[in-house]
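Take a look at this one chain, the form predicted alone, written out in structure tokens.
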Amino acid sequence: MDKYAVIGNPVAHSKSPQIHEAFAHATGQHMSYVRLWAPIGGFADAVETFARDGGRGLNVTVPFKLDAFAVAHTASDRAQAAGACNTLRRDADGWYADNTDGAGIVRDLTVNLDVPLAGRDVLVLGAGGAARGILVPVFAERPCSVTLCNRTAEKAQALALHFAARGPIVALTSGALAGRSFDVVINATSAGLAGDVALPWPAGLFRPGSFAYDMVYADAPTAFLRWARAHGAPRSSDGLGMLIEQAAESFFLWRGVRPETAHIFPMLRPAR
């Protein structure tokens, strides 16, 4: 039997077993999926343990999305652009990195969510990892622009100058924010997962119809979408498609296979 795993620290509350079992199940593979820790500082003994253990694949999970990219003999364009992998496949020659964040987000707004991004405004929130991760996707999908936030400016500069041969892109601090407005914003940021704490951005970022999505899920409305639902947001989601998504797009990666996901949702969010 194929061995699959999601490694983090910690790892104990990660759902992606339960997608791919569902996954497996559903279209017939015959595969184990089970999550592993691995101890920080760890992370290239464990994953080649595992690969000697018959491992094939690996979901990559914080904080090790930067070890999994530097562990890989190859890399995929969208892993190389974003520096981090969030998926890596055993081949013959080593391990291939693959970071699949970008085409869940795109494909939970534009499939499940029926928000184009092309020809839109978009604003992404943050410059972290999480922003570099979604980004190639993004452009691919030919939006109007994308505009860059991000609490220390300078970062932002940089990863509009990482990204300028993609498409449009500009960095703006939170204060240059005022008086525009997009069609879709994207929270790649932690601010309010420690609570409900003063959000960073100023009023009037939704257009009429725009779109608020938060790459966090939770089982309670986000403080980012409590935020921006009070400030003009007339639809909204959290991450949880992109969580079901991307994983979709690692089994694919791994299997050959693209799996439906729609029976995933009420499995993992029922009914309130």
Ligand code: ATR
Contents of the next structure:
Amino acid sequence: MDKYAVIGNPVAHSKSPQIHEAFAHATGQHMSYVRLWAPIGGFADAVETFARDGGRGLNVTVPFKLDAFAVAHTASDRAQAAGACNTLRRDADGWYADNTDGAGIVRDLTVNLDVPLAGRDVLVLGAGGAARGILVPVFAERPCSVTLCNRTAEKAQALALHFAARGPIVALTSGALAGRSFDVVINATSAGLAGDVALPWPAGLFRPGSFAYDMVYADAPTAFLRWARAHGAPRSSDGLGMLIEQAAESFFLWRGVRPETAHIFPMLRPAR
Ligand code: ATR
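Next block, the form predicted together with this ligand, ref. the form predicted alone:
Whole complex next, starting from this chain.
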């Protein structure tokens, strides 16, 4: 049986085994999928051992997305642009790196939530790994504009420069956002995850019809979603759908079969 795993530290909380087992069952693929814990600094050894034991592919989670990119022999364009990898596939010549996070968020927005990005003004809050990971697929939708805003302004400027050839992108400080509004606002920061900070963005970011999307997910509304609703976002979602859709994209990369995702939502969140 072909072996797959999600590798991380910590990894015990990961919902990926549940999702991939459901995909495998629904598509009739014979494969196993487990959680693989690796020590910090021990990623490369762990994945080579996994490959020697017959491992065919890995999902990669915190904090190993850069290590995963570094161990790969080849990488997709979207993984190269992100400089980070959430999916590894074992090929004859070594590991192939991909990054399916951007495809995941784009599919959740455009297909599941009916929020097109084409021709829209998109604001991405944050300029860390999460933001980098989604920009190539976001630009493939041909948005009217992408604005980056980050607490550390230089990081947003550097990211805007890095992606400038992909489409219209600007970096603005939080102060410069005042008076501007957007169709889609994506939270790619970790602000508020610990639940203890005032979120730093100005009011007025949302228009009638705007959509607020948090890349993280939780059983209760996240701090960003609570903030967005309190500041007039008419529609919003957390990132559970992104998690499911990035998994489907990884599954397709490994198995060549695209699984249906609709039945996974009620499995992970009965009331969605
Ligand atoms: P990830 O891989 O999840 O993107 P990261 O690379 O550490 O993690 O990036 C975290 C992001 O959240 C960064 O954009 C960070 O802003 P800085 O670059 O200024 O550090 C942002 N962030 C974290 N805490 C924040 C806070 N309290 N307010 C605003 N932004 C915050």
